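Just one chain is shown here, as structure tokens, and it is the form predicted alone.
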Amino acid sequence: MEPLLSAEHITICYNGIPAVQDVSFQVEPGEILGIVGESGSGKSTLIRGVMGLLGEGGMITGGDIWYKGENLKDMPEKKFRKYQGPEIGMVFQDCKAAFCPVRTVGAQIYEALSAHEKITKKEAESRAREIMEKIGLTDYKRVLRSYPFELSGGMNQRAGICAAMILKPALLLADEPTSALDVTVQKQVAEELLLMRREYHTAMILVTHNMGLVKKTADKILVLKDGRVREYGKTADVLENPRDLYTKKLMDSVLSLKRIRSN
């Protein structure tokens, strides 16, 4: 089986500046990709380098991105827009500050889906029902009728979800997608990405500093300092076994907490 995203020998910089060097992974279908690392380690550069959003000054200088025998890299800007989408998603960090404050979420998934394909705005709202109600955001009409702020941080990062898998996308890469959340949120929201890749069968890649999610979820772990491979493989031989030292400080550096019984 061919990988449904090949980075070979990726290298990123931000006005002539290195930002990742020399990175390789692979991505297989309905596969989770974890990539932890400290923060400024090129993490969420990575991913937006995938995405096209590197914004003004970055550019990927070295390697290719394959996206199912296509290269990413050297694809005309027209026609990576419409892969932008319907064949790779996002989940931002914040997903708040990702929507537009002045219109309603109902309103910007919408714009999404008529972008891609002729639909009624009736049908986009059956569209988000589906996916809204599978994550637990029953209240959905709601939700569709609110703009941002009028949101909770887990309800942004559910709309958020919603947003970016209402193309059902084969590929959703989400950067940080739970770090703003509180705790009980984050566990939540961690559930419903699973429950993505269950209904939809679709690859992930999932940037993060929490160990525990990767632990968690993914299938494959890529661990990155000052922008260059320290660990790839899977999770559990890197986790349980890791040979680099700074995996080694990055598994010591996650609290662990233990009951101490009264006598």
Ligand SMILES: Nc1ncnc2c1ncn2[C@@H]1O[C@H](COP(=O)(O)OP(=O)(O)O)[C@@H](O)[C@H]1O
Given for the second form:
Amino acid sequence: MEPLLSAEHITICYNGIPAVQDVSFQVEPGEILGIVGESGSGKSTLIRGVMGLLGEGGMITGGDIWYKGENLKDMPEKKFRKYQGPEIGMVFQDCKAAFCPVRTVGAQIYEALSAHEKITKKEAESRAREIMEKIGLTDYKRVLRSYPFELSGGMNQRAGICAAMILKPALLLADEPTSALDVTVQKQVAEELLLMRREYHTAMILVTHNMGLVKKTADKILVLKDGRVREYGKTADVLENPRDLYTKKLMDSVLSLKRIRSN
Ligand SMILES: Nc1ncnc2c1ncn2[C@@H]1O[C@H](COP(=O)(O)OP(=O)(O)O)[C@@H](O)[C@H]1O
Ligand SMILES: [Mg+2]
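What would the structure be for the form predicted together with this ligand, rather than the form predicted alone?
Next comes the full complex, and the chain you just saw is listed first.
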């Protein structure tokens, strides 16, 4: 089977200075890859590179990113933009900030959909309803009518998941999608992402510093430090048998947090 996404020896620089170096990984259809590493290790840069959203000064300077057999690196911008959403979706760390503050969630979800397909508002609402009800937004009408500031953090994250999932992307990139939430809501949102994978067979790259979340959700794990790969493999193998002291320390920090909480 051909992988859905194959990153080969990726190097990404900001203004000539490398932030990610020689990173390779693969994501199979329906698979979840967890990317972990301390702050500044290059996690966001890596997935923004895949999404084509590096911004000013950021550039992929080496390697290739194959998606369904096509090299995203060489893809003309116009074609790449058509992929952003229906092929590769993104859930941000802070979805409230990613939404436009002066338009309702419903208007923005409709806009995202109608940019890629011909659809009426009514059809869009029923598609949003289907997903929102699955992820615990039972009062979907209120959510669609609301402005982002009128919703809680957890509801904004769910609305962000809905906005990404409504296009049924084959690959969902999620950059610390739960880290701005409190612990119980974190758990729920993580469960909901897993549910989306079960329902739609969506592959995901999940960036997080939460080892507990990775353990629970990821099939494979990639550990980054200073922009380089420290470990890469099946989650159980990496967590049970870390080759690297850095991974052990990352894991210990999670375990000791748990111990403090349960005491
Ligand atoms: N827009 C940017 N311009 C210049 N340097 C950046 C930019 N974004 C990130 N960096 C640098 O790239 C490195 C990796 O950052 P980042 O990908 O945000 O790490 P992480 O998401 O793991 O915290 C850091 O050294 C950071 O300072
Ligand atoms: Mg980051």
